[in-house]
Structure formats: structure tokens, C-alpha cells
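Only one chain is given next, in C-alpha cells, and it is the form predicted on its own.
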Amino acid sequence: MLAGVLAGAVALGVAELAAAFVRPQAAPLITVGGAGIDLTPEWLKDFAIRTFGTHDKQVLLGGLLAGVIVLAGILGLVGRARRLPAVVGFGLFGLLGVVAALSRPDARPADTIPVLVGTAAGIAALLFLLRAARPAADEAGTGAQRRVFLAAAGGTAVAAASAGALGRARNARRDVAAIRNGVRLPRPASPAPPLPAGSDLRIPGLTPFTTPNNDFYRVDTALVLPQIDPAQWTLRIHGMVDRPVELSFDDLLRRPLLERDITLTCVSNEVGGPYAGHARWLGVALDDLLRSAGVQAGADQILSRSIDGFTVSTPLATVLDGRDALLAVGMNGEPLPVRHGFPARMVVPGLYGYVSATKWVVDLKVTRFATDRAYWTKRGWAADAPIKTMARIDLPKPLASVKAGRVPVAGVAWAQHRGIEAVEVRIDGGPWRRARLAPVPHTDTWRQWVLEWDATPGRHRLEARAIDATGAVQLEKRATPYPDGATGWHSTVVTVT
């Protein structure tokens, strides 16, 4: 068994220093984990989200990595005795890694170099291990046989981890972090006015207005983040326009730049969730940029695309409609961080990130929805996808112990483009109370909200639903995050003593 799973080390170990000399994206760990990903139905995905949040992909990507263990280790077994099976069950292995790195949706021949080598390796290893590991003919030569196999698998643990090392070590080398530190950006030529007073409320525990860029949430597909130096990035503009356009990262920082606050919602995000964060945002207008490029008649999406091939389906009228629609370059006074889109990403207020928010982008196509479907339309999320008005309990945190007496009953509602008019909460079933607002610079923000309890001892149920400028009264009844994101009125319990 330890021949098969340092076999199997060895194999990822190459693998990986492989991919470090074609792209960090072709390491078969990363191919086959995106293949996963795009494979899983949506009620899985749902629960990843659910149960790991922002972890999911080292979940993933530590299952994948256990599973590759166990199953090598199985193979060792086999090869003790015939090794021909075992031979080919590497293999497979290896010709699912073609597979699953051919199968991404910005694959190069050149992604399966990677593969094709750590398999080599990991055959190579494999055998040579088994050969070590034969079984003596008499008992003398017993122990002698075991510490030629025990050098023997020594020596290739240290292969492996040798290789893995350099890999990483080399991949460190294409980290953009420096880079991104060095860049300087312009002040915006339309400021953001400053935040109104009171628009934080600074209650302990209440999610602050601005969301930290530390803090800010992450929810999308990419296992290995894009390393991208601004110097050799641009953006192509196509599709039904008139001048198809091509632009640097130069070039977009010597167009006006609008600075404009905007709170973000991931479609994932259940009732009372955390995928919603707010940031100032910096970048050019969108429709700015494709006017220029000359809109034809009859196109009514952006299919936009980020540099591992990812794509997102934006309805066009949205962005034209006179909203702050940004491709952004800083967020919170600083270059987007790498996580968040470096160098530039989309931000559409109003809509769920699926359908808005791409980052890394590096293409724009204006198209049709009939003739482009992007990543998540293809697999049945809705294609128009407006932010629905929600209202979100911070405080008191479910199941806390408070004591009797005045209580704050605090959190953040947002209903983006349209805006919060009012937050109601609810004791137990009882009537309905207005909470006190704090004031926010437009409606593409979220919104702050307190009401004072005077909490009696015992278990109460609280609840919290935000009415939206158009009047419209967040939905009552629970739904699933799919196909176009969840509703429900937030409830918490809590135990006062």
C-alpha cells in the first residue's frame, strides 16, 4: 500500500512542478477539482456553500486529494501482486486528468503536459518501489529487503516532496501581489461624496457599513486565483458593435474614473447569510465603454469572460439604463485585491453577482441571449436576476443569552437600485414595529437598521422584513437560493435571562 501512495505522490509532485512550467491551472488537482465543480448538480453545490462557506474549494480540493491517496494506495496492494493492473490503473487516472484538463473552458493542448508527466513518474515510481519491495527468498535476506524498500521509499518521498516544493516555489515567483502594490491609481474624476453621517450606526456586533476588503466575501469557481500583470492585460470589446475595441490597462486609467459606493449580493446567499458586502468602488462606466464600441440594434446581453474562461450573462439594458454599472479597478481606496478581480472586474448594481460581477475579466461580447448562454444560464439560474429586498438580523446572534432590559434589535437590509424605505420587526408573532434607519448615500447601497427591544425574560422569536422604495414588502414564504436567489422573512431566537 505505502508503494502505491507515495506512487501517487510522486505523480502529483511532478505534476505539479510540470504545471508550474505551463500554468498553475493545468496541476491536475486544479483540472480535475474544476471539472468536479462543473459537474455537481445545484442542490450539492447549495449545500457546499451551506456547510463550508468560503472553504469549499480546499473541501474539495482536500477530498480530491484523499481520494487520490486512498485509491493509489489501493493500487500498490494490487501491483504487489500483478503489477500490469496497477500500471494501468495509473493509467486511467492519468487519461481522466487529459480529460478533465482538455474539458476546461479555456484549456490549450499544452494543459495535459502536466498530467501526462506525473503519470510517467508516478508508473515509474510505482514500479520501482514494487521492485524494491520484493519479497526475499530466505530469512536472512528478509531484513535486508526491507531497509533496501524502506530507502528506497524514503528516497521517494523526498522526490515527491522535492518536486511538489519547486513547483510552489516557481508558482510564487508569478504571484502579481508585488506588482499589484506598485500600482498607482488616478483620482477619480467623479468622487464619491462622503458617506452621511450616522450612515454607520457603530453598534458592537452590527456589520459595518463599509465591508474590509479582508472581510469581503468570495464566492466563485476559480480553485487557482489568476495571477494577471496589469502590463500585459486587455480588454476586447466585440460582438454586435460597430468599432470593436481593444483597450490596456493604461488605457483604461487614462478614461475618467467614477468613484461610486455599491453593495454586492451573491445569489448563493441563503436567508440571513453573509455572501453581501459593501465597498467604494472605483472604475470607468460601462456604458461609457460600449458606447464607444457602437451597440447595434438587437443585442440585449453582455456575455463577459474572465481570463480562466469563466463567463457571466449580463442583461445590456441594465447597464445602460443610466445606473453606476463599473468595470472596476480599486475597491476601498486600493487596487482590487487579488481575490476580488486584480486587475479589473465588472460590478453591476442590482443584479446578483452571477449575472454581474465578473472578475479577472478580459472580455466583453455584446450578443444576444438566444445565440450566448454563460456559465450558470447553461445550467438553469435564471438569466435576469435582480437583487431581492431582504432584511438580515446581526443582533442579538441566534440562540444568544441577553439580559433583561432594553435590547437592540440591529442589522443590514438591502434591496439594490430600488432601495430600503422601511425595516419592521416582530416579537414573537406580535405586531409589527418600525426600526430607526440609518441614512445611506443612494439606493445601491445597504442600509443599517436598530430598533430598541425591552426584552422580558424567557425565549423569543425574532423576525425582520424590509419594505423596498417601491413599496414592494420582502416575500414571506422560504426559498432556495436557485434559480434566482433566496427569500424569507430572517427570524433568530434567543433566551433572555
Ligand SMILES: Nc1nc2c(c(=O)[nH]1)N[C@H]1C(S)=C(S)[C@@H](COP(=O)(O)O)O[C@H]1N2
The other form holds:
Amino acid sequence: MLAGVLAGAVALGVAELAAAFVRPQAAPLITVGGAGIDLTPEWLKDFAIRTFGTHDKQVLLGGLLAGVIVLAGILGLVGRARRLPAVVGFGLFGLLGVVAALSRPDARPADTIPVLVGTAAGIAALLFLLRAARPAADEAGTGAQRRVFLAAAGGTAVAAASAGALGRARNARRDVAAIRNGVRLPRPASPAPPLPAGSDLRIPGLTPFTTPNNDFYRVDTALVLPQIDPAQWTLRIHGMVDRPVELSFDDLLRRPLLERDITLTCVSNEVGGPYAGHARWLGVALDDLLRSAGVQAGADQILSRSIDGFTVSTPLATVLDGRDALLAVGMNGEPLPVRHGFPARMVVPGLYGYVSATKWVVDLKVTRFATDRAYWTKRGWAADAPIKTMARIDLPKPLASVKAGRVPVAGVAWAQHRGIEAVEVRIDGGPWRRARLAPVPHTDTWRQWVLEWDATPGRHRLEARAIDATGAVQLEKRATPYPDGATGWHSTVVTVT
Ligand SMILES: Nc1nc2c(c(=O)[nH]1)N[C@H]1C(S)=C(S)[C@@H](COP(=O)(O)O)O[C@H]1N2
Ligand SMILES: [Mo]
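With the form predicted on its own in hand, show me what the form predicted in complex with the ligand looks like.
Following is the full complex, with the preceding chain placed first.
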């Protein structure tokens, strides 16, 4: 058993080291994990995002690691009786890894090297350890035999751990954090006006109007964050255009930059959920960029692609309708953080992220919905996905206990690009009362709201709903995110003492 576990560790450690020479994305846990994400049914993905939130990736990789170790241990037990089935078992694992590596959307043949080298090393370690464990022919004494095996096992463990550690150290050198720190973004040709006074009500515990970059939600399929040097980055605009273009990062920065306040929302956000965030973005107008390439008649979609092969389909008419669709390079006064798409991403007000907000974007293809589908729309999520009107209660916190008297009930509400006209709150199913709304710069942001409540002792149920600027009331009917965003009124229960 120990022989199998250690052989598995050697396979993973050596593969990690080899991947550091090929590319970090080619490490077997990453390729198998990535293939796993792609094959996972929607309900399970939904469950994972809901249950583990932003830690879904760590949970996946941890589970995978545990699975490999257990199976390797079993193969070790098998190997004590018969070598061949154990070696074949390792080989099958290797084959699975090869298939996973080649299944990645950005796969290259070299991506199979880490898993091949790792499998070979694992098999060699297994045979070595099984030999060390075998009682010597002359039965020289089990004590001596045991010492031989433990020495071999110890040596193997050290070798596996050092290979893994060396690989990680080498990977760290690819990190573009230092390059990002050196990036100086030009001033905006069109700065955002200062936020209106009072747009942040500054109530302790209420979501701040502007989300600090470090607190901004992250949702993506990337198990390894793409590390892109802006000096190597290019953006290709092609497809149904008169003049295909390829822009460098400097080309992009030479264009007039707009600074805009836009609130992003993920379609996977449950009613009352955390996957929305507000930032002040800096970027190039996407409509100008597309028009400069000459968009041809008949096109209705922009298919954008990230460097790791993730794709997004965005309705062309939405991008060209005059809203502030950006190819963003800055977020809250800094270059984009690596987790949020450095060096460039899309941001389109009013659309859920999976149809608008491509991070690490390198390619824009002007095309038609009849021709091309994107990562999530292939999996049944809606192609047309405007953000739904939503009010969220942030205060009092769910299941909180508060003192009787004046209690602020407060939260944020969003209906990007339509705007929030009102937020209403009711207590214990009573009459709806209008909350006070904080001012906002325009309709593309969320809006804070607060209602002063005279709380009386007991358990109370609070509900909130928003009304958008078209007069439409937030849908009451409860629906889960799939296929085009959750609906329902957010409610919480508070105990007043
Ligand atoms: N390259 C890439 N871009 C992506 C995604 C992704 O998986 N890969 N996810 C999208 C989704 S579903 C959302 S909600 C937003 C989230 O952006 P954030 O992580 O910066 O908050 O990014 C979008 N852009
Ligand atoms: Mo999303």
C-alpha cells in the first residue's frame, strides 16, 4: 500500500516538475481537473459554486489529489501479489491523463509530456519499492528487510517531494505580478465624474458601493491563472469585418481611454448571493474598436476568446447600442489584477458575465449566432442574458439577533442599464414600504438602499424587492440560476430582543 501511495506521489511530483518546463497548465491534476469541470453536469457545477463558492477550485483539486492517492495505494496492494496488473493500472492512469491533456481547448502536443514522464517515474518507483519490500531469498531476517524497505520508501518520498517543490518554484518565476506592478496606465481621455455625494451610505456592515479589488468576486474556469506579459499580448479582431486587425497592448493604450462605473454580476448568483461587484473600469470603447475594423452586415455576435480557450458570445447589437462596453485594462485605479483578466478583459454593462466579461481576452471574432456557440451557451445557458432586477438584504445579517428599536434594514439592488427606481421592504408579510435610495452616477451601477425599521421583540421575516426604471417589479417566482439567472425575492429572518 505504502509503495503504491509513494509511487503515486512520485508520478505527481515528477509531472509537476516536468510541467514547469512545458507550462503549468499541463500538470496532470490541472488537465484532469479542467476536463472534469467541462464534463460536469450543470446541476453539479451549480451545487459546487453554491456550496464551495470561490473555493470550488481548491475543493476540486484536493478531491482529485485524494482520489489519486487512494487509487495508487490500492494498486500498491495489488502489486504485492502481481506486478503486471499494478503496472497496467498506472499505465491506464497515464492514458487518462494524456486524453485529458489533449482535451483542453488550448491543448498542444507537448502538454502530454508531464503526464508521460510522471507515469514512467511512478511505474519505476513502484517496481523499485515492490522489489525492496520483497523478502530476500535467504530470509536474512525480517528486521533487516524492513529497514531496507523503509530506507527505500524514505528516499522515494524525499525524491517525490523535492520534484514537486522544484516544479512549484520554477512555476512561480512565470508569475507576471512584477511586470503588472510596472505597468503605467495613461490618464483617461474621458474620466468618470466623481461619485455623487452619498452614493455610499456608509452604514457599517452594508456592502460598500465600490468593491475593493481584493474583495471582488471571482468566477472562471481557470485552474491556473493565465500569466500574460503585456509585451507579448495581442488582440486579434477578425471574422465578418472589412479589415482584420491585430493590436498590441501599446496600440490599445494609444487609443482614447474611458473611465466608467459598472457593476458586474454572475448568472450563477443565487437570490441574496455574493457574486456581484462594483468597480471603476478604465478601457477602450469596444464599439469604436469594432467599427474601426468595419463590421459587416449580417453579423450578430462577438465571439471573444481568452488565452486559455474559454469563449463568450455577446450580442453585437448590445455592444453597438451606445452603452459603455469596454475592452478594460484598469480596475479601480490599477492595472487589472491577474485574477480579473490582466492585461485586458471585456466589460459590458447590463449583461451577465458569461456573455460579456471575457478575462485574459486575446481574440474577438465578429460572427453569427447561427455559426458559433460559446463555452456556457454550448452547455445550455441562454445566449441572450440581460441581468435580472435584484434586491439583496445585507443588514441585519441573516439569522442575526438585534435590539428592539430603530434598526436599519439595508442592502444593494441592481438592474444594470435599466436602473433601479425603487426598493420596497415588508415585514412579516405586511404592507410594502419604500426604502430610501442612495444616489447613483447612472443606470449601470447597483444602488444602496436603507429602511429604518422600528423593530419589536420577536422573530421577524424581512423581504425586499426592487422595481426597475421601466416600472417592472422584480419577479417573485423562485428560480435557480440555470439557464438565464435566478429570480425571487430575497428574505431573511431576524430575532429582535
Ligand atoms: N477567461 C474567462 N473569462 C471569464 C470567465 C471565465 O471562466 N474565463 N467567466 C466569466 C464569468 S461567468 C463571470 S461572472 C465573470 C466574472 O468576472 P470576475 O471574476 O472578474 O468577477 O468573468 C467572465 N469572464
Ligand atoms: Mo458568471
